[in-house]
Amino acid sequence: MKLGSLEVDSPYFLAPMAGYTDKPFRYICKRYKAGLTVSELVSVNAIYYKNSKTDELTQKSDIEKPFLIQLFGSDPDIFLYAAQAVEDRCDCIDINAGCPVTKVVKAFAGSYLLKDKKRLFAIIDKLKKHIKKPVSIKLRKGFDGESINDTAFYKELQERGIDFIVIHPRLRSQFFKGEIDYGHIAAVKEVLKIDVVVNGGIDSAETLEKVKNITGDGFFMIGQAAIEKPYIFEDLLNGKDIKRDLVFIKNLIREHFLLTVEYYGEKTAVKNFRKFFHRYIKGVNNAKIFKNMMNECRDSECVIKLIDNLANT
């Protein structure tokens, strides 16, 4: 199937999430049939000023196809510079116009661009003129209650050459809580010819069916739920939620941790993996005790022993 000009083998995608969608985690999700993966949010200014961490953020696994690099920034020229710098590392450049984080908004980037559409259009025009790869945009339904995106805005994005759109149908002012307006996406899909990807609140095959009843079939992007269960993509493809036993979860945690060690080295991996471990063991007996023990681990041996002990609870 095709998303714009990109070939995808599943309509269920992994959403970009700062601090989570690094190379090891994206590999895990891709192995569980995520149809598309996206880098963590990458600052165009960081690329322009040659921050060494941007190289890490834009690396991908061999199995990541297609792979998007998501950029955020406010200056059209710097945005173009950054996009050209990473274009050969990905299959599509994604513009972030949805991040609600205060420091991003204060930099006139992320969801702020929904208040400054002239700036957003200038970024799009620069990329479409000079970038050979497809250009997509991930955004919210508006900045606040007084600036909800109308159909004319979405048509303008289409006319300026955006290849596909990902919509999280909350306002910036809602951050990650409150009602999710899937009806907004349904209305947008009615008026556009390009693909519109639904993002936000999909945490199971059961929920997906409810969302589809509003938005119709198509493409869907999964974020928070994938952190706890990266196998959700398999469940969505099968149309059925399957509860995995503790042995499965233990093996998954071990695989993910070892990939993290291989990528970052032991010291950094142990520290970075804590947030994943905490999410994986949600609902496990004595989870709080295991979380505290994980926080005390300083080497791989400690983490592996802790994972093994999960099966004994």
Ligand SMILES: Cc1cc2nc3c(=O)[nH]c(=O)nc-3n(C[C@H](O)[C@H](O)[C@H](O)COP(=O)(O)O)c2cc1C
Contents of the next structure:
Amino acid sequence: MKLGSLEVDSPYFLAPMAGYTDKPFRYICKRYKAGLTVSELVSVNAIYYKNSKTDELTQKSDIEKPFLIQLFGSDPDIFLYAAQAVEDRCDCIDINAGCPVTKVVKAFAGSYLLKDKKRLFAIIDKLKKHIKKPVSIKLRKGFDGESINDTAFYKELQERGIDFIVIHPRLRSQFFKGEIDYGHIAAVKEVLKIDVVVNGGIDSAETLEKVKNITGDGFFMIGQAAIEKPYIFEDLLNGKDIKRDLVFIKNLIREHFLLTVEYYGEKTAVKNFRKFFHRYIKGVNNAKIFKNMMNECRDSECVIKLIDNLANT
Ligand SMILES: Cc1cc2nc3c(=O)[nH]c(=O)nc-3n(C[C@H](O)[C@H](O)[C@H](O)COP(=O)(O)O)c2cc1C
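Next up, the form predicted together with this ligand in place of the form predicted alone?
Starting with the chain above, the whole complex follows.
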């Protein structure tokens, strides 16, 4: 099936999440049939000033196709510079117009762009004029109650050549909590010709059905639920939630950890992997004890032993 001009195998996508959607984790989600993957948000200024970390953030694995690189920033010229610098590494450039974090908003980027639409349009125009790859945008339904995106705004995105739009229908002021207004997306889908991807609160095949009842069929993006169960993409495709046993979970944790070691090296991997380990073992017997033990681990051997012992609870 086609998302804009991109060929996707599945309509269920992995959302970008800073600190989580690195190359090893995206690989795991892709193996469980995520239809599309996105880098975490990457600062255009960091690319412009040649910060070495941006190379790590924009690398993809061979199985990631299509792969989007998401950029955030405020200056249209620097935005274009960054997009051109990474264009060859991805299939589409995604503009972040949803990040609610104060530091980002204060730098006139992320969800701030929903308040400064002139600046947002200037960024889009630069990219659409000079970038060969498709350009998408991920946004919220507005910055605050005073600035909810209206139909004219969405039509203008379409007219300026945006290839598809991902909507997380909360306000910036809600951060990640509170009501998710799927009706907002249903209304946008009514008036646009380009594809609209639904994001927010989808954590199971059961929830997906409820969301589809409001938004209709189409494309969906999953964030936090994938951290706990990266196999959710397979469940969504099959239309049913399958409880995996501990042997499956242990194999999954081990595979993910080893990929993390391969990518970052042992010391960084052990540290970076804690947050994933904590999520994976939610609901496992003595989870709290295992979490504390994981925090004490300093090398791979310790982590692997811990994963093996999960069966012995
Ligand atoms: C830890 C974390 C980091 C996130 N980082 C990004 C990001 O880099 N770019 C972005 O567009 N959204 C980011 N988001 C928002 C998610 O992509 C998504 O829009 C939001 O979590 C709602 O979807 P969900 O309910 O499926 O998690 C982040 C969310 C979380 C929880």
